[in-house]
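Read the single chain below, which is given as structure tokens and is the form predicted on its own.
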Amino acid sequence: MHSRLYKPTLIWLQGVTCNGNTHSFLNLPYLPQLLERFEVLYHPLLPCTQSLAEIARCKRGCNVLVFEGAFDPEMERAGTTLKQLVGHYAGEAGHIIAAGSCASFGGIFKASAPERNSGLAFSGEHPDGPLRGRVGKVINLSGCPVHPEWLGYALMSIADGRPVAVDDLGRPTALYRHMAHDGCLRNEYFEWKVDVEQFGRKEGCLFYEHGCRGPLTHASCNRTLWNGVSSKMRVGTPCFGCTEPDFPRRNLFETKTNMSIPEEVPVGVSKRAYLTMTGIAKSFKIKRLEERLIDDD
């Protein structure tokens, strides 16, 4: 456990990015208190002690490197390639965080230019990128964007000197052990196979026809709510599975089916067991679950 007087130095670099992870991080409720635990050498938006031009000279190191966006080795920041920047600072840093799905697995920018872009240590689910030989050292905080509380958890753990256990894809197990399905307010509809009639409705499950990936996605969005109040499923939008290495997929609002049966079933459930349970559940008619919770039409 580190003394609270210890302040690790932190550098936040950006690759090919939409800035979404930075903007998400700005919504962390305890951001000022978190930043007090670090000496921020460089961040593109937050107060810091060095300019991008100074960082690009690669004259010093840092304790923590946060990287946002997909990695493109030929992309330049202040005249220095990302290959040089990541090679230098990752070699010096004791902790490396890939913030968001693009930095973790390549994300949408890998999908648009797979010949150039990757994550720091993975391309999809396969080890790749400039740090592919250091999978255990890179903390992947996937998500499009990363949940600010997840980034806060990782950084605060580093500041306190607490180890962050990760899964085979480098994601913290404390954050990605559960499925996005856990904590979903629609779980009763899922259990009784009652589908939602239209997007935005509070009643019904989005898994069967509307593309929801909650039972297939490792994330804690319904346990640690966005802005402390909501999640995609709570507002009537399907989970897009953005924390998984195969994100993005096509037809995000549509469930692929075969003979009216979802092609993919919940993680850990055999298709035979799923079909058996579905048959039993559909043999019952639960009138309460077919009614509006609030009749506001």
The other form holds:
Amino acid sequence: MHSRLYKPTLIWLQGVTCNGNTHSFLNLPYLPQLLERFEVLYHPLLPCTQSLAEIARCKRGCNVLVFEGAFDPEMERAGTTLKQLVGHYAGEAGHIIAAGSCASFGGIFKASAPERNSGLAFSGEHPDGPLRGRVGKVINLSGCPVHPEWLGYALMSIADGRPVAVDDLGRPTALYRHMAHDGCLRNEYFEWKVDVEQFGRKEGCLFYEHGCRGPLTHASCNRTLWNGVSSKMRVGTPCFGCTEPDFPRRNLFETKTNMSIPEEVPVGVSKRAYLTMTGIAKSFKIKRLEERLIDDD
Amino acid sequence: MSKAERKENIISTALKLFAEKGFYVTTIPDIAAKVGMSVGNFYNYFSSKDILAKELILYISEYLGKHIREINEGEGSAKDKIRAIVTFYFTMATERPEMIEYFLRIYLSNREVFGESCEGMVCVSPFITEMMIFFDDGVAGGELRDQDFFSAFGLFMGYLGGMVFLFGEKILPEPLSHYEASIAENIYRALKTV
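What would the structure be for the form predicted together with its partner chain, rather than the form predicted on its own?
After this comes the whole thing, all chains and molecules, with the earlier chain placed first.
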């Protein structure tokens, strides 16, 4: 554990981005306490000790580099290319965090310009980013945007000197080992194959016909709720699978089927076993699950 | 004879008797006598006729499922697999007609016997699951047209069941094997992409 007196220096750089991850980070309930643990040299919105122009001169390094947005080698910040900036600061930093799906895997900007944009270490699921030689060292906090609590977890771990174990795609296992399906309040509807009637309803599962990626997506959105209160599925919207390297997919509100059979089934389950289970489950009509939870609307 | 073999013997004997005489006319003493065991001993294997009835449909479903799974996991196009499924089904209907007879005449016409324990797909899921895998693979591979599962399933199995029924009624002028190629072709044309 580090002494509380030790303050790692932190630089937050932006690539091709919508600022979504920065805005998400601003919603972290304990942001002031977290920032106390770092010496923020540069962040585009938060108080910091240096300007972008100073950072762009690449005169000194930092302990922690947070990168937001897709990497485009030719894009410039204050006259310096991202290639130079990332090359310099990633080389110096002891810890590198890719904040959000664009920085992790390329995300929506890679989808629109795959020849230019990538994540820091990965491009999609392939280690083809500029920091591909540092796979395992780059902590990928995928998500569109990254959950503020996940970023808080990673930064606090670094401040405390605790190692952050990551999976093959560089995502912290403590946050991404479970599926978004875990903790979903609709799990009983999933088990008995009762689909939702319309978006926004509290009853029914969104997996069978509405494109929900919860059982296929590594994320803890239903364990650590957004703003402490909710998640997509809780308000009746399917999970879009935004933490996976293949995000964004097309037709987010549709479940791809072949002759009414889902093309993809929950992670870790064989299609044969899944079809057997669901075929049997669907044989049962459970009146309780067919009814509205509240009848007065 | 091991206990498993004796159980298999009861199953195949019961299937034949049910198919020949009907479910209600056939009694447990009839089955026990034909197998060559006492009625008391029979109850060590199946505790009631209804339970035996359910075990039989599971047995047939697993038999069908096992063979179609081998076809699904084998090499070949969806067209080849349709032909293989048709051949397997007609061979079974020819060599072990009691299996299909039981399914068509007992299971489908005496649902009160099977009750809630065989509701929906519960007793036939090994077979239906393999047909789902077949259709899913065929569509994913671009060879079969994407359509409603039951429309495709009803076309495929209804056709085969109808032919076996005609065969059982001795209406068909030729043995079932004579029709394999043309039936497989018809099914393929109905299911393939345009």
